[in-house]
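Next up: just one chain, as structure tokens, the form predicted alone.
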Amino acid sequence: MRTTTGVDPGQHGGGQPDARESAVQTSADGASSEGFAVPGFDAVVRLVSRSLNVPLVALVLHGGTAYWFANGSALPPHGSRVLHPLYMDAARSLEPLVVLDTQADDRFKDVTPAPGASSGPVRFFASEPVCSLTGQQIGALCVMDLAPRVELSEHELTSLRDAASLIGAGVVLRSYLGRTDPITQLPHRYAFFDDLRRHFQDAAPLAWVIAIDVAPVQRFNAFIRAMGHAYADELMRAVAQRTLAWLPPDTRLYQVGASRFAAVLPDRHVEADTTRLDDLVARLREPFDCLGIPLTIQPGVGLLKIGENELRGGDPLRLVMNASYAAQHSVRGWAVYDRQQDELQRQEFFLVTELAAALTDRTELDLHYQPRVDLDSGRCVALEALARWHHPTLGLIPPSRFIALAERAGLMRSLTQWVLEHGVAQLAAWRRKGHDIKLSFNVSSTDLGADLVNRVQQVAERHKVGLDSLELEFTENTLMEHSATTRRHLTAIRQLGAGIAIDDFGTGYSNLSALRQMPATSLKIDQSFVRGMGTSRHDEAIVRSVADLARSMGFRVVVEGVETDHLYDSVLAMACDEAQGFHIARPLPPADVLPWLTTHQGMPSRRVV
């Protein structure tokens, strides 16, 4: 249904709102006319048009907004069309009005043609009050014709009254759906914004908005999958009851999302005593008994201090959601909105979109390659492929940032495929030039599935590279988290001939029982321990003992983070097989790898020592 806004006080008096205000007037039942849509209104219009044989129908709300129909179809908006006082009188009168011939009625002498009535003025007019179920008037249903009538039969009058009643019920239904959550019976998002505006209209200088997230989205969906919607509904009602008991008197609670509540707090309530927020979190962390089944939730309470100028054109719910999201992942359970954190998250959202484009653009992403040397011979035996993103405006985006973004946004599979395709193609070119080296890739936990085996095999076959020249690196946490499923997939990869490396060893679970069952070929000791070897005896002892243990279990030991000649000499004296780090070479762009391989004379080795 389309809208045509209303009246001009300068022309007709009566203190009516102007056209800009009339689009957001509130009905007697509290329903905003902005984006107005009465359920079933189109059907009612068609019925009354046929019953009374009239081409023009209008619903005029008492706030000044009119919705026009011609021949049963909604008319497009007509801008700031001025409504004649007669329409407004009808919209505010509890009495029906019937004018059989407008030319005989002085009230119609200056009425302009109605929308859609291009062939002449309205000659017949009738209106019936539209009221809510409680009898409060909402407006009037008006019917018009370009020809006069001799009479309006009782049957036609009844049809007009019935149509007005149906529209009144529809307006109430719209108000109910638009302002009240059917599960908790709390007012929801539209009512929240209306009341927040009213808060500032009462000359309040600022407002504290609080948001309560019941649980992270994935966990809330898990409740529904496991227990059903009835359980989730009961949980929301229970959370609402506890929150209402905590709120100051005369403070309304709103349901503003499927699993989120909000309220506008008195200033003093937040600034005077923040321990009250600790109390709210403690209450919400107590188990809930829903339908006889106890449940502990993971609530997040967010706070936002907002002024009236920030409300105009802004979205306070988005801002306070940012805080409640952060609170869900904090020990305290509540957080105040942080503008810098918000900007960072917004930037990350846009970066995700641009990363998706970069994966198909082929100009922003590239691979750098860091050499690994064999400590027995001192020569380069492998290269690790490392993704780089050169953003056109932000410059170089660190891998730690964009890889985490890719994992959260579901882009990791595409990124891994891009790295596989480009890395293996480059390896094939180097091997054709006589360089017998291997290539290792970092693989995310989100990629560790059954299809990874086929993807690696297909890429290797496409570029005619033996699978024994490839190594897939998984973090220690990834390998230890998945147990039997992980081992099955890794075993399939090993059967193809590709190597498997346990990356960043020592920073995760370090589960030795699981480690001995993993079909890995290499273990990479995390650089954080290696870098500390020069100053910490404990770090040196960790590296030495892990290397001894790994080698005794049959793993090839790779040491990361070798950045000085002293560290290099230290790992030479340990049970390590390969070394990698800035002392050997920094990650190289593709164009620099061949010259480096050609000129590299080898590192000091055990055979020389």
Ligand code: C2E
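Fair warning: this is a prediction, and the values are worked out from it, not measured in the lab. Between two forms, the rigid core is defined as the largest C-alpha subset superposing within 1.5 Å. Positions refer to the first chain, counted from 1. First, how it differs from the form predicted together with the named molecule.
- Shown in the overlay between the two forms, fitted on the rigid core, is a CA shift at A450 smaller than 2 Å.
- After superposition on the rigid core, displacement of the C-alpha of R537 between the two forms stays below 2 Å.
- Once the rigid core is used as the reference frame, the Cα position of E471 differs between the two forms by less than 2 Å.
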Given for the second form:
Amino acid sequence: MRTTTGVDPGQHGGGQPDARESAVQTSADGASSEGFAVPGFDAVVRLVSRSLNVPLVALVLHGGTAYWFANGSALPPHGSRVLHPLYMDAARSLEPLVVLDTQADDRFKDVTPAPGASSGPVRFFASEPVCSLTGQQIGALCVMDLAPRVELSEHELTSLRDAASLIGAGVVLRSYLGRTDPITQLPHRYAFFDDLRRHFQDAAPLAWVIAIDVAPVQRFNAFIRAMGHAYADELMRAVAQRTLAWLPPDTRLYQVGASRFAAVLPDRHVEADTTRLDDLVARLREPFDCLGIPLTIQPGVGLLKIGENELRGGDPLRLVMNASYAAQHSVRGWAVYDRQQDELQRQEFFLVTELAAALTDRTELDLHYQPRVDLDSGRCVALEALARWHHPTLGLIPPSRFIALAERAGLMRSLTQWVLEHGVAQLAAWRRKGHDIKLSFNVSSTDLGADLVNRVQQVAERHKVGLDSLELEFTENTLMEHSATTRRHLTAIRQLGAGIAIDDFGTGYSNLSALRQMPATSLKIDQSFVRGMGTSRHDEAIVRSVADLARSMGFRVVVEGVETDHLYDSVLAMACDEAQGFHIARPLPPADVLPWLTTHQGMPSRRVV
Ligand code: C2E
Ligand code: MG
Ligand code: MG
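Please give the corresponding structure for the form predicted together with the named molecule, as opposed to the form predicted alone shown earlier.
The next block holds the full complex; its first chain is the one shown before.
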């Protein structure tokens, strides 16, 4: 415990508690509110005032709000708004503080009473930290007297400590009752709705709701995992403070989610000046210094214009969350609610739920297989497994839609596992029937972890299929994005004997030296160039030179998107090894593959050209 003597909380005027004058709350931001609605708060204050025999008690919160009591009663509004730093130090220190005589302390002995205070300066001051049940500091309980003390007995100290504990528990209880967040002390979601309703009752036809997301949920959870809850709490308080400093005077800020704030702005405020929003984003993008560790957040500011009718039965917070979510991923950092975007997000959510169910207990997913033909022999040497989703009410959903969705929803690994299991089981059945074919799979960037090697190996072993009859296709960008670690995993896969293809080559941004280092076995030239060959000499030149280059680098060259016999003949004349496309066969449902393999006569090949 720090024990010192000498303080005058009244020096800056704001904190000076005057026993005769009555004040309720002063706050650092100038806002005032009706009393402190902690259950039993007044009773605890009276108890502490009596057992320590002090006329003045104050609860000073971390954010700078103070609740004053004189002789056990709450005081009416105090004129001054700035708290003496002593109170703020106490509110933010985990150490109790006892100042037996403020006049005997060098730091405080020149302090005079606040202007207008008719009583003398505070001579005795003691404070005890107030913490929530989870140990986060909320503020400090301060007791004061106009006369100095010689000592503070153990009994009195214990009373002060107990009172602070009771208030801490009460603050948490209050937050359970739905009014205030125990960490930031900001009003909660229910208070937000009450106030929004009141806004319309006051005859304002419109309002802007603003929501501030501190960071995408995943990232915020990562903060907590890495830095702990105390750090995240401190960050929330700091973001709240910056936002409060930006908000128009007398505007309340609400904590409406673990990492989200909201406020109601008057109609004119937003429409008048959008540069103000740029300013808010710029302020929030400035690094925060929390507990001595700097951190930059990824804020998203969402806005929603709302009338009273929309409030009835609607959920403005859900709507504005859509805007703040979109804003987090935008350059500008703020966005106005967009109904179309909202509809897309709702559909996406619905699809994600459906896809997750389809992956576990339904029979809506399917694989189709598209033949790949060797240009030397004209025979089918491989099949590419392509996922299909037949939704019971929405019909066939193309992979271009659900693959990206699975990526965003974290379902990609399950999807790839499903494709591997079903594809390899199917391949094993065809090989048992004497068809010497390989199977290629599309694998996404999220699959590219160390365990991919094991997953592929286990599936192959389970179905007794040699790894040399499997090939994994990665898009060009996936391979280039993860170069160093990717290369290690791919090398391990190669060492097991499985092939690796660079898919959609030409659509990405690979450089030649990275390409040379990739342990890939084949390179698939993207269908956009191949299709363009019919009409563009440019595209023909691209396909020809990419094929030459890839061959000379040791890759097997596969041409995708061969739709016509003319295109087929063109690639036959180039340095290409395999062709794939609608001209040869469309992706086939599993039941059609065997008939196709057994009846297909073979494509024109170099052998007969
Ligand atoms: P991709 O891997 O490049 O597969 C080739 C796509 O081109 C397939 O589309 C195929 O149906 C289509 N295609 C083949 N030949 C022709 C042609 O001659 N003309 C035209 N216009 N298109 C042709 P699909 O099945 O719609 O798949 C689209 C993409 O979705 C795939 O491109 C692949 O990137 C991804 N995908 C499909 N299944 C899976 C999967 O199981 N896992 C992952 N990660 N991605 C998948
Ligand atoms: Mg592919
Ligand atoms: Mg492709």
